[in-house]
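Coming up is one lone chain in structure tokens, specifically the form predicted on its own.
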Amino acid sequence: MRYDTIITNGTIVNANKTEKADVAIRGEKIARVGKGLAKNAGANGTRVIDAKGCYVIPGAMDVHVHLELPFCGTVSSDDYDSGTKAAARGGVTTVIDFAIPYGKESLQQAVDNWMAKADGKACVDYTFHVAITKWDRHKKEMAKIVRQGLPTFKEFMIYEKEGWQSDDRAIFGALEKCRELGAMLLIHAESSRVLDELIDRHHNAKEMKKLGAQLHGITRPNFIEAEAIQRAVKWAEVTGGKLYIVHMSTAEGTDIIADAHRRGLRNVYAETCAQYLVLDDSLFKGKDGHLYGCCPQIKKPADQARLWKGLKRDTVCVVSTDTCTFTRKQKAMWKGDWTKIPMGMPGLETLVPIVYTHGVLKKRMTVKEFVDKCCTSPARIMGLGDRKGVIKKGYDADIAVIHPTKKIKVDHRKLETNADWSPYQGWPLAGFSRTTLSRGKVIVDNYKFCGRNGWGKFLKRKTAGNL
């Protein structure tokens, strides 16, 4: 039987299993996994990809990202282009970014407006989050949304200014309207009225003189998120709505997604992100710690022990990074004002060398637990887990391949992202892909990018919120 690519002598690695055997694709999909599969590949016009002493995984899903964001000011530097193609160099090959109305538009206008960024322009697939953020007007729309195969939303508690903000209501209400249309719905939480306050309480001259961009910190204790989550969880509990807790970052919210997995709530999921695992606020010390400004906030040492735990125990379901690139001259806007810093940080490129490197290689966690973190779980939870997430008969040929000990060190210079920093600078890192695969066409190849834009497709679904 004839394939159009093969890839031989890799260690399969699932989230269930790891295996030697070979990848057979035949157009766009996964056609055999086997042993002996390349034996007289090449007389028959088969691509051979020689995959020795490497691991051959699904390719990885960020779920959250910020691509070309209008955002405190600015628009983030990150587009289809460099965004994806990032994400392809990181053997990411789905991205799912965040359709957000401004002013009076209305969903649709929403789903419009991002699908325009992405077409023509996408190197991987994509699909997005539908951002609900004027609840009387709406919560009309939602079913036709979700028949449109976009069954996820988002709502912040927080971003009053901005006019994204849900309050408890709108909340406890989009969970009612998700649970009724199979949907799911993605919080952002953090106390917004306690914040502003705190943020009133530190807003001087005299505080900002000497503590700089420590204030984003001091003025986001824990509990900001802590209570937030902690309201979340209650309303999912008492309306049965899917809940989806984005890039938790505290010791005290994995707890409490940990309670609420052991009185039986598995309707509940919660994501970190890489920076939140690898990276504390003594960075906001330094001379360029207003770089590391990103909502919530990078936390301490103990949260990243308690997260890793978390991902161990399945109490957090799913690595993402939130990107949201800026540059240093967009970083620059904040003139000693940290409530001006444009919040966010790349990291498409580095979330599965991140995840690999401090997980895998340091013993936090398993290869199989890695690919289930960063591909699995992230493709049954968002829909996806037909096509997506797993190297299977049938299933669309996403796949990377990395070698299980070749470290790269960061440089932002030879990224894909149009960032002129990175918050992993000078690390060296393992997990790069050396050869990407998105739907069985090659877009990286020894470790460059040879992809094409448009060649990413939207992705629809039909429900969301299922492990």
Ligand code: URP
The other form holds:
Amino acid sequence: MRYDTIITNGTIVNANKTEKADVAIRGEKIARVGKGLAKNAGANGTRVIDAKGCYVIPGAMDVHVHLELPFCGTVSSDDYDSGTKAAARGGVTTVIDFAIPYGKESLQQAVDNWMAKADGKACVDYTFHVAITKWDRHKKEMAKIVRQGLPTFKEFMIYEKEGWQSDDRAIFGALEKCRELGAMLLIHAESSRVLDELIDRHHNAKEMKKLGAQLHGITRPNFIEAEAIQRAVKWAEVTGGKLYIVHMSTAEGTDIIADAHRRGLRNVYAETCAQYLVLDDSLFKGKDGHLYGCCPQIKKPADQARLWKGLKRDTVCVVSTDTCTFTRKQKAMWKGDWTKIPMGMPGLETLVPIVYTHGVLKKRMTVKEFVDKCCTSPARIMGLGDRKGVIKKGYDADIAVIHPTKKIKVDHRKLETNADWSPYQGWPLAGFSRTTLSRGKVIVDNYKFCGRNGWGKFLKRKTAGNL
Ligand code: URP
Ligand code: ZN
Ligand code: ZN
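Could the form predicted together with the named molecule be shown next, to go alongside the form predicted on its own?
Next comes the full complex, and the chain you just saw is listed first.
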């Protein structure tokens, strides 16, 4: 049997087992997984990739990214070119962005806008969650959007000024509708009115001068997220709609999800992001504290510990990044007022290295659990589990080869992202992808991007919310 590529000598890691075996690829698919497949391969013109001493993992899926997002008075600076190159270098072979309608736009217009941003540029596969921002109009479009292969919707409890906010009525209604359509609702859970009140209380020159970016943390105590998650979970419970809490950052939020699972609610899921696992709000005290402003903001070490435990126990089912890159110049727009910080950070390139180094090497999770949370569960829950996230015959040949211990110091100047800083600058991290394959094509070789714009395809999905 002739194969195009064989990855040999590595240890294959799937979420349910590790094995020393070869992966044979024909066209875009994994044709076989087994021992000794590389024998005589060279004679057939097959490309042989030696993964000796390395883990061979399914390409990771970052289900929460914002590329070229108009937000906070500017546009996030990683687009489908730099963003998906960064993804590839980080071993991420699928990204899920958010198509967000602006002003009076329909859901369809938002989808068309985001398709246009990705088309011809994306270097890895992609799809979108579709944000509902005007419930009364957008609800009528949901069925049609699902039929186009987009069964995940998003609502934000905050961002009134951006015109994105949804109230309880919209969230309750969207969950009902998702249930009817076999779709899933993603929620940015923060308690908007109380948050506004806390911001107002501290928004004065004296405190801003004294506390600067620390006010970002001070005005978002943990109960802001916890109360909102509690409310969303209740709506999921009574409607039966599938709910996925995005970028969960607090111990309290994790407790609420664990409690929902204990009560038998199987339609409630939560992701966290790499930054909430490893960064804490003491960073706001530094001269560059404003760079770390994201929403929700990074919390405390106790929150990190609870989130890691939540991952271990499957309370938290996915690690993503919420990549929303702003350069130093963009971040400087804050001018000492934390409410004007363009919120978000770069992350795609460092997702796998952060979770691997701080999860697996620090013994907070096994290597199989790491694959589960970065590759397999994201694919399943987002409706791509029949073709992505597993190294198995018939699946897309999306693969990353990572060295288990070799550490590379993060240096933003050497990364593909357009960010001119990194939250992890100087951190030694293992888990950068030595070789990345996207549907059988090598797109990273010897840690360098070698793919091409336009290689990434739009992925149609039928359903979502099944783990
Ligand atoms: O800081 C962040 N997360 N920016 C992107 C918007 C969002 O809430 O996900
Ligand atoms: Zn959000
Ligand atoms: Zn986001």
